[in-house]
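Here you get one chain, nothing else, as structure tokens; it is the form predicted on its own.
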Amino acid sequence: MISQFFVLSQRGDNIVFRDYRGEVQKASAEIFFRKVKFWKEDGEEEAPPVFNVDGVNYFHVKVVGLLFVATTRVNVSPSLVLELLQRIARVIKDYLGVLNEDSLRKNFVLVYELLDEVIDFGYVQTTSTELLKSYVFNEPLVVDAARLQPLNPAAIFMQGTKRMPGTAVTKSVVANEPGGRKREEIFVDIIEKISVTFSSSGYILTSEIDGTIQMKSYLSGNPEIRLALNEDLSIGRGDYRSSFGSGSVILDDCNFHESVRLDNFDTDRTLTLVPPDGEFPVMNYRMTQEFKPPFRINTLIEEAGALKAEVILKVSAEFPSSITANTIIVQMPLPKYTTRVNFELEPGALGQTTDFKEANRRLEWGLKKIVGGSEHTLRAKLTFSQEFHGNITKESGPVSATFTIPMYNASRLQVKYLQIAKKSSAYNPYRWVRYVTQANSYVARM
């Protein structure tokens, strides 16, 4: 059970607060924010998702810049509470359409009504958007999504031609379109978070993909859906029937949502389900078989005098030129004696930023976009406060990168078709299938 639930803004403003048991002091939100804001324990600069202060356990997750927090004095499973916080955020987004500070403030009555149904006296009742429809009666006040800053990877699909309509990820599952009609459409997202560790010579030491197939349905009447995956999909290490590069997709393991039926999955790799309302994961999967990483990172650091050194960073995009990666950030810890860094970008470089974080001696290189097949280089000249006697390479790195690549997935898992049971010959809802790859832990050793 939990004692309190609250949502804080990035400034520490209390947007939503619900005390279920009266066991924890009312000032817990302020205590929590101060602790997180000035966290310096164990050499870490960021607070862990779970910590204890004066006998109170604090659990928190950050969702689109908002802090979702739960407190309790009893010994509960941390993974249970963290999952609950994620699900509460998802349910609120399903009902409001847009999850941000403005939408929470405008819809606080609806949010409190949802919280009263999700949690009763600290105990979880349900986090199902579909079941909550029977008990929640307030209508959401829709926030104009056109004025919002993109806050999540899905927002990148709202740009360009032949993409999904702008309201796709900012719709409420209970609000109708202007005019009272509901637009019939369904969205399927294949989201992959990849972890890769490169050796100093560029070889892959570890590689893993954590993927999920997310679905969000706006279909009235909940018709049956058939979703087909790659026919050459293999699951489990004992099912390795081919080697890397031969085209087959090999997953280590996977699990499915409770609504998914697997009657034909073994024969033709199709999933049958009746989708519940709201966003939910159809399938989670993991892959550790070697795959082609989207980026290669090469680093060279060498002394250039008694108090100077030079760093050369090169990023190579190894995906097709028809694909563009967004928001790439490369970071590299520098020797602790570094006092100044002068950057030199390649001629004609656009949309690139550089920075030297003096507080933690870290080099940061940002690239707004990278087109597949391209290479980008950064040179940085370091100045030290004292003569360097140790191994400069050992005192630097490793280099890490974060990025988002739309319409690309490293595992090659695909949705071959999305079939919806027809109510009539004229029934033809919109179908949107999207892919996105993100870096989970992308590290190059020096």
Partner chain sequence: MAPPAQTNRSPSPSQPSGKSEVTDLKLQLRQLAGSRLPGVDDSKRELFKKVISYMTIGIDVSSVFGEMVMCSATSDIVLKKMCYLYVGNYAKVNPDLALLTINFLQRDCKDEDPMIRGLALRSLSSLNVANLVEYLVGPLNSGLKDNNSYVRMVAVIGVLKLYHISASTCTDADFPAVLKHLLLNDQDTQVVANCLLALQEIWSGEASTSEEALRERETLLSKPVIYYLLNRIKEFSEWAQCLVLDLVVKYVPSDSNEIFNIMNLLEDRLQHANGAVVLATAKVFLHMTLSMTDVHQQVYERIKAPLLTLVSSGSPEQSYAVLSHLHLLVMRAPYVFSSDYKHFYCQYNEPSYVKKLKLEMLTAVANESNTYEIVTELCEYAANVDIPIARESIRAVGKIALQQYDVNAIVDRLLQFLEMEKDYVTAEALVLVKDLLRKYPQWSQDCIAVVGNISSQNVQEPKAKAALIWMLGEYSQDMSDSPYILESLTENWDEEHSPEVRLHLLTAVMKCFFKRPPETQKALGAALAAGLADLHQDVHDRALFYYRLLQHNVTVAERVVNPPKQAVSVFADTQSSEVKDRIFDEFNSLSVVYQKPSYMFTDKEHRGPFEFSDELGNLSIGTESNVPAHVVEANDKDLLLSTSEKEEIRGAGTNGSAYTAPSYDSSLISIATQAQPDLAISNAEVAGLSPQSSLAIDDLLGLGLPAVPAPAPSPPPLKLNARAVLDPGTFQQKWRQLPLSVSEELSLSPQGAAALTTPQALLRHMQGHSVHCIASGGQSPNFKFFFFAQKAEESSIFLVECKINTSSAKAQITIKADDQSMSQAFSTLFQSALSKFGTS
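Keep in mind that what you see is a predicted model, and the values were worked out from it rather than measured. Numbering follows the first chain given and starts at 1. The term rigid core refers to the most C-alpha atoms you can superpose between the two forms while keeping them within 1.5 Å. What changes on going to the form predicted in complex with the partner chain:
- Positional change of Tyr203 between these two forms stays under 2 Å at the C-alpha, relative to the superposed core.
- After superposing the rigid core, the Cα of Pro398 is displaced by less than 2 Å between these two forms.
- A displacement of 2 angstroms or greater separates the C-alpha positions of Asp116 between these two forms, with the rigid core held in common.
What about the form predicted in complex with the partner chain, after the form predicted on its own?
The text that comes after this line covers the one chain and nothing more.
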């Protein structure tokens, strides 16, 4: 049970404010914002998602730079409230197509309307976009998606593949296309976040894949869908032991959306569901089975005289050349006496940027794209303000990287087919099955 719900902009303005029970003072939004902005407890820089001020519990989640907040005086389940906040954000996004400060401000009446149906007197009534459709009457004012920065994992497809309709993932579930009729289509995204830690000798210390099969359906009449996964998929491995070479995909564990029926899952690895409107995760999975990491990162730091050192960073892409990774950023903390860095890119380098962030003494190397099989090197000459004793490699690193690789998945989990129960022979909706891999924590120690 919650008492209030509100959405604050990055500057702390109320965009939406709903008081359900009147048990928490009206100034809570200001109290909350001040607390979050000036959070410094025991050196922690970021306010935790849940905290208590004078008997009031504040919950918040950050979505596209906005703060979705709930308050209550009751000792509730934190998971429930945080999950709810996330879900409210998703429902709003389903309706508005695009979720950001601008679209929220333009549509705040619709948002109030949604909030009234989602929560009554502090209790959740429904968060199903599907059910809400029958209670909600405001039409969304769609903001121009083309101008917007990509906001969610799915948005990355907009740049990558030409075949994707640009507006698809930013389309409201209720708004009609300009032509007046809705396009029948369904999107299935297999999004994998990978975490790898390499030891200083390049050996893999830990690796994990956290995957989601995300679905967004614009199909009318709610047909039943069958989704077939790899037949050699197996589930359930308690610990971190590796079993390389068995060839099959072994998940540690997974969970499913409530609409998913698992009647045939044990026999032929198919999921059956009637997809509700809006975006939702069909299945989340976790895998610690060993896999081939897409990138190898080699770092060398060497002293070159009393006040100088040289860093050589090498990134090799170990995936097929038919695949291209996007927006790679490699970062490396440098020794604290570093005052200047001279970069030297390889000859003919295109779309690469380098930067030395003086405030936190960090080297940043950006690459627009890396084609599979290729290798890139950066040389950086460091200048120190004072002489150095001790181990220079201990003073720098670890190197971390972020990237996105469309049409690639590290786990080899696949959607073999996507079957839609046919209404008629002419009924043939668009199906988009897409894969993407992103770095979650990709670290090479030195």
